[in-house]
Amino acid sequence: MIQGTVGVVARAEVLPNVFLMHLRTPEIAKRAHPGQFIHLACDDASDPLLRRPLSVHRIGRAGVAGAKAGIYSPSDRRESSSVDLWRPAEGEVSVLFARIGKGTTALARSNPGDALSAIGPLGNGFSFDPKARNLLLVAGGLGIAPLVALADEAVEREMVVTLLAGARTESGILPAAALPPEIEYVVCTEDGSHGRQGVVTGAVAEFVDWADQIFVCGPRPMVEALIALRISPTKSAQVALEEHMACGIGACLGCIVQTRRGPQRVCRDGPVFRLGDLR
């Protein structure tokens, strides 16, 4: 875990009220794994006081020997019109978040060259079954954020990836350019404005038998719907939970969820859990 200053090198509104931000942080980039998160201060003031937990969306592995946490220059910035907005450079991580309240509104105002306080990478991330080859990723809304880093790593391992992404309408769907080109991208919108019409969980049954592993992130109703499908316990299914939290390190007990193993902290025991363990 690294605590220090990270530099904003690029920030863009990629969907209505949804922002992509690249952060210069070589040590976090070196240690981060898909499914983990960064606890990010919204600005340099004390209001809002609490940090915001943001999933690691994509990882640019550091290639500079001896890089240290928090060391960056205001010149280490990339314009939103750069050749590849979607991929962070080496030594960077990207986060994807919606502008909802005071904290995320402050983050959305961050500009290249700004410095933010961060702690990370935190939590337990996704894990691959060594025997798995076919991966099914299921995203609801901004639950797609941690699954893109997972897709990147799976492609590097030469796995076959299908990503099911759902949203209420086309305006909530990331473009295919935001994803690794090697994966199959299946879109579901509730109003039928893009891709298949219906909720994303309705498409899961079509791919379950094919998949060796299933990875999920999305709002609670979506997760509950997938639990109700009663996917075979012999098939590995992991879910990254979205939860409000204060400390991010397991001390405050503000992000407890009930599991078959008893109460668990999303920030420390998760955010990734076995789907079948959730109550």
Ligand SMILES: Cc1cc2nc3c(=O)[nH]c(=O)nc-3n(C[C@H](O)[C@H](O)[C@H](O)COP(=O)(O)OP(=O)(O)OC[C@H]3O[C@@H](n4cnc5c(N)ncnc54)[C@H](O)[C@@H]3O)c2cc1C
Contents of the next structure:
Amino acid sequence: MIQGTVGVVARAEVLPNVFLMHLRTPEIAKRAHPGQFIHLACDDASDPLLRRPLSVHRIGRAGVAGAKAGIYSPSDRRESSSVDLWRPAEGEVSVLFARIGKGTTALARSNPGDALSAIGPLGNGFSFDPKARNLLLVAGGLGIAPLVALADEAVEREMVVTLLAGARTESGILPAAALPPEIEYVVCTEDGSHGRQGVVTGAVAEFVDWADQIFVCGPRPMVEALIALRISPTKSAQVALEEHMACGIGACLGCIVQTRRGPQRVCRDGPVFRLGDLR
Amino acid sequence: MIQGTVGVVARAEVLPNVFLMHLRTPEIAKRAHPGQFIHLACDDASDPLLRRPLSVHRIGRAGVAGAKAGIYSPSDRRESSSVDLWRPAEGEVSVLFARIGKGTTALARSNPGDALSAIGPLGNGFSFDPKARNLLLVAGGLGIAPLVALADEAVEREMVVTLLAGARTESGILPAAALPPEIEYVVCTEDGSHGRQGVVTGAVAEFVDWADQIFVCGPRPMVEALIALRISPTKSAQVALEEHMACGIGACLGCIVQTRRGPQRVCRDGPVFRLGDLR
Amino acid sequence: MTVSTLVSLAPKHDGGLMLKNPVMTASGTFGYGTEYAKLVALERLGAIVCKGTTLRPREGNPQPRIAETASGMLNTIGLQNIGVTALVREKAPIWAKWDVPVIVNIAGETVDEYGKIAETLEGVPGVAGLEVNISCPNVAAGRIPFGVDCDAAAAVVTAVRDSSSLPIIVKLTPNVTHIVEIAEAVVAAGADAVSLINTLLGMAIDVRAKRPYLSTLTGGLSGPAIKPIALRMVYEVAKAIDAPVIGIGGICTAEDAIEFLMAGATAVQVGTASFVNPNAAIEIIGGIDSFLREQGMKDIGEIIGVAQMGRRT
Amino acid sequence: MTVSTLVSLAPKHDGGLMLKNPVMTASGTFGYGTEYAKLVALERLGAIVCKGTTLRPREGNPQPRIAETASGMLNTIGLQNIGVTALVREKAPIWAKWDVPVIVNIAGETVDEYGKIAETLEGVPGVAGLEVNISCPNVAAGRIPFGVDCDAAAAVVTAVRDSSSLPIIVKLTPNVTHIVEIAEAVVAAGADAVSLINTLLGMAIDVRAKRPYLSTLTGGLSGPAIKPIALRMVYEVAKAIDAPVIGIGGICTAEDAIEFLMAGATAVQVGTASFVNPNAAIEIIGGIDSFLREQGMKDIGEIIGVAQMGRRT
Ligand SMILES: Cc1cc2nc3c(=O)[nH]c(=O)nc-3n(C[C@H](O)[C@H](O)[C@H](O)COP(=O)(O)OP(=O)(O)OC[C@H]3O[C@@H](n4cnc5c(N)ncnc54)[C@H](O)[C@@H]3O)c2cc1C
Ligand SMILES: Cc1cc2nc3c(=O)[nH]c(=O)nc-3n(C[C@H](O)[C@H](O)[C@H](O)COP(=O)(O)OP(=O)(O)OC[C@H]3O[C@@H](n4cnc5c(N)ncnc54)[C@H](O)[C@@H]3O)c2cc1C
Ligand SMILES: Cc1cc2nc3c(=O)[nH]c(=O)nc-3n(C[C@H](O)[C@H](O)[C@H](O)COP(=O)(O)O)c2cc1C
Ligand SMILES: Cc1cc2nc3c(=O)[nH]c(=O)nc-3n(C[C@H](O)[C@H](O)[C@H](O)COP(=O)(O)O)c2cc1C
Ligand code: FES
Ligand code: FES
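Having looked at the form predicted on its own, could you now put up the form predicted together with the ligand?
Up next: the whole complex, starting with the chain shown before.
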């Protein structure tokens, strides 16, 4: 965990109102695991006041499938056009975020060359069951952000990955180019404008027996639908949660979630929890 | 007076920590007089909260010496390099400001293509004595900002202008290229690094008899030194004052200055006052 | 579909002080209205509350009078104003021609002064109501503000009530332990409505000069910074009293205004935001209308106080 | 040139609770210190004040617990903590090894509870002092906070004083009309120092859900938004009492901290700012040192209270 300055290397609006940003931060890139997050300051003034947590979307690190070769000096500014849009270079991590309020609006205005204050990597991250080989990843909306880093690492470990991604309409669906090519990518849209019609949880039943392990990230109703499926604990289903955060470090107790193990801090005890521990 | 959006056309750091910005705003450019100011919002969030008042530095309008020919469409973005650095084009006004606190720091970050919220032109502006022919302009530091617009208009009216400009060191002195070539430019620096050594008020005595009218803008101690000179009221000496402002429009009574005519609002009754009315 | 945004600020008063919409400008932040006439379509406002008015003209405090703070500002204008006589002569005739009610904010240093100001405003065309500012120092009680004491506050209201047939809004100070008690006292004394909050007492220090920044040491804090405090107080007061509450404090957007209405305010006032955006109140009026339409509502009454209902689960 | 930044928080107490510099972290915003051990050089801090500690462990309030506001935040953590017994067992031994004093913030629902917590902490290595949070609801008096009433506040202090030989700081709530009276009452009851301010009571409303945003309806406002109010209260209290005052409220930068010191605070606490910048307190310590050097001063005492001197002219 470090606190420091990260450089915006590239920024692009990859879907309507969804931004991908490559951040140069060798120290975080070196340490980050899929499922962890970065706590980013959006502005130097005090409104918005708090940092915003964003998942590590992809990690640029040797030995990680998401990383492109190449070493950049700290002063490096690359134009968006010259960047491999989807893959952060070594020493970089990327974040993928929706512009929804004043924090993400300010972030979306950052330009290549800007410096942002970051703390990270934070939280526990996903963990692989050593016996698992077939992985089912279930993403609702921007919940796909941390699952791509997970897919990268799973591919690196030669696991078999199916990623179910759901969104309201096709405008919320990442192109396949945004993902490691080795995985199976199943798209569901509520209006049927892309892939299967329906919510993503509807498609889970079809894959659940095949899967050795399940990883989930998405809006709370989706998580609740998955809890309701009562997936066998042997699948070691894990879910990355979100809660409003102040510190991101475990001190403020703002991000508590109630679990079967008592109150837990999403920022420090999570954000990844066992699906079976949630209530 | 209008409230609306103005486009940043160009921005350059013309002296250390001093920025020149060209703003596309045909409505303000059409109405503005030297000595008036624009009230600019620095950020959409609420910190910094208040607008910042900046003098109209030069006005891009047909018939004003500061204006370059050429008409630009509202969507026009010019790179700093392709702009006539010192002269706003028609339909534009320029502002010249020091980066001192959070408002001006945010403003200095604006890029060509950005939109800013502005109210203007505000205040009364300088007025020429119909009989005046020889004008003495006295600028302390960034007090030069409104006096350049005044010089432009005086040149247009074929008056004879001497501009005395003072600063701590040469790094606070605008190059002659920043001014209309027709005027005499006398520079004073406190450390003698450029032009005469000493404060600008020291040089005033030399020109005061020659001048028919005197215009002043600068820090309060400089203005007080000029008051102490007891310049004859026949010279119609005018001074542009600064006070902290909230509304800029005459409503909040935050910017009151005491004068021989009672309390006056710098934003609406000023910013230009007769030197002889000040206490 | 038409949406009704009509509200009454004085339901127990003849005439009722009806506003076409619940958005007013706050005292001291919109001058006499005239200053904004070129920039703002005044007739679209619910009402205008003018600068605090005293019996005699006042020159106000020395500079510096304002200081910016994080998402807020401190002011110590010191009630600079032209006095009630000049107001009646110079401003009221202009207001009488406007299609927007103007409420006069009044301030005295003694109970008696409040009564006299109210008397002077009695029957003056162009004056739609009074807003009684009880945050002023009570010189008789050693410069403690009237508004921090139930009895002193009630005495002021009684004096105004006895001298005036106009609708009376009493403007409360937030610098108290129990604002509900003060609200109850002024309503019992005859206030038609209460408005809250006035500014919070604050300070800034100039570390280079090593002294308080404002000429009067302390000043009044306003702006978005104080919104959460104002909203809590409006919620508390609206729950307790049976008279309209006017919400004030940091309102900049339609969403801010709707928060106050949902907390139980019948109307709102826009203060500091007008400095930043002279058309803030106008934009808020539009935004409330859009919100009501979006929610399929027909009347502003459908949102007033809805957040009083219940706890979140 | 060396600059002395040593301050005493309890000059009338044996030992005096000396801090190597006047910058502490505020209760509830720095956990037990351990959470920040990887990011912050803890031994450089003046002191750490730990999370509010109750007699028994508490689970705190339901979600949502925090809401962001303009330059501030509302929280309703609800004093979630491990309880004093676990603190003595699990945290104090860690602190005992640190080179920074740790002060335990304590909170009870009855006077008796305060006394019991203090008793439990008596003689525990690693505990340098107590900060008595009197903003908690007094269950015996119908959930009115102890800190809004002079007698209730004094009763708490007496109970703690009787059960403890540690230096006692009493932390005041700003939600009162006359904070000076409360400060005087707790000093008279034996407080070694007072700290202020705790959070201001505030609210946010979720306009889509049409209800208060926080699970408990209201919450405590902190952050830069409240700094002007805190500074004014510190100034008032420091002028009135003869005991050290610890300034708290919205302090983010060295300049903010210096404002409080100049207003009369002997030390400051950094709260919400640590969430934004875990190293805020460390940077403030460095900034104060630079300021003193720049001003040619040799001792922090040279700025404490200087803004009390006089009016601006
Ligand atoms: C561990 C974690 C990882 C996340 N990863 C991503 C990601 O990779 N991509 C992405 O688009 N979003 C992600 N989010 C959600 C993201 O943090 C919010 O969308 C963002 O904070 C909204 O800020 P805003 O100012 O734009 O919105 P506002 O509505 O202005 O936010 C107001 C307040 O609510 C908080 N807030 C609002 N929504 C959320 C939320 N869902 N979770 C936590 N706090 C919230 C903000 O921090 C702020 O305090 C993540 C959240 C968490 C907790
Ligand atoms: C009519 C008028 C015209 C001006 N023209 C120019 C100009 O052309 N170029 C230029 O560099 N500066 C000019 N100034 C000064 C300029 O407005 C301030 O430098 C600027 O507001 C500082 O803002 P900040 O946030 O960077 O500094 P901060 O220190 O953060 O400002 C804090 C507060 O003080 C106010 N403030 C600070 N200094 C001044 C000041 N000197 N006058 C008024 N308010 C101040 C700000 O509005 C703000 O409310 C002018 C001021 C006035 C009143
Ligand atoms: C510069 C200024 C002057 C004010 N003058 C008065 C006044 O004369 N009378 C009054 O009752 N309130 C006065 N107020 C208080 C406002 O009307 C309002 O109650 C307060 O500012 C909170 O609202 P806001 O946060 O929207 O500004 C003044 C406020 C400001 C900022
Ligand atoms: C999340 C949070 C939790 C807090 N918990 C406590 C607490 O347990 N005990 C206490 O006395 N104060 C508590 N406080 C108040 C702070 O210690 C401090 O007094 C207040 O936040 C104002 O300072 P600030 O503006 O620097 O944050 C808490 C504040 C926050 C934001
Ligand atoms: S965000 Fe502070 S404890 Fe999790
Ligand atoms: S700035 Fe408001 S009256 Fe001048």
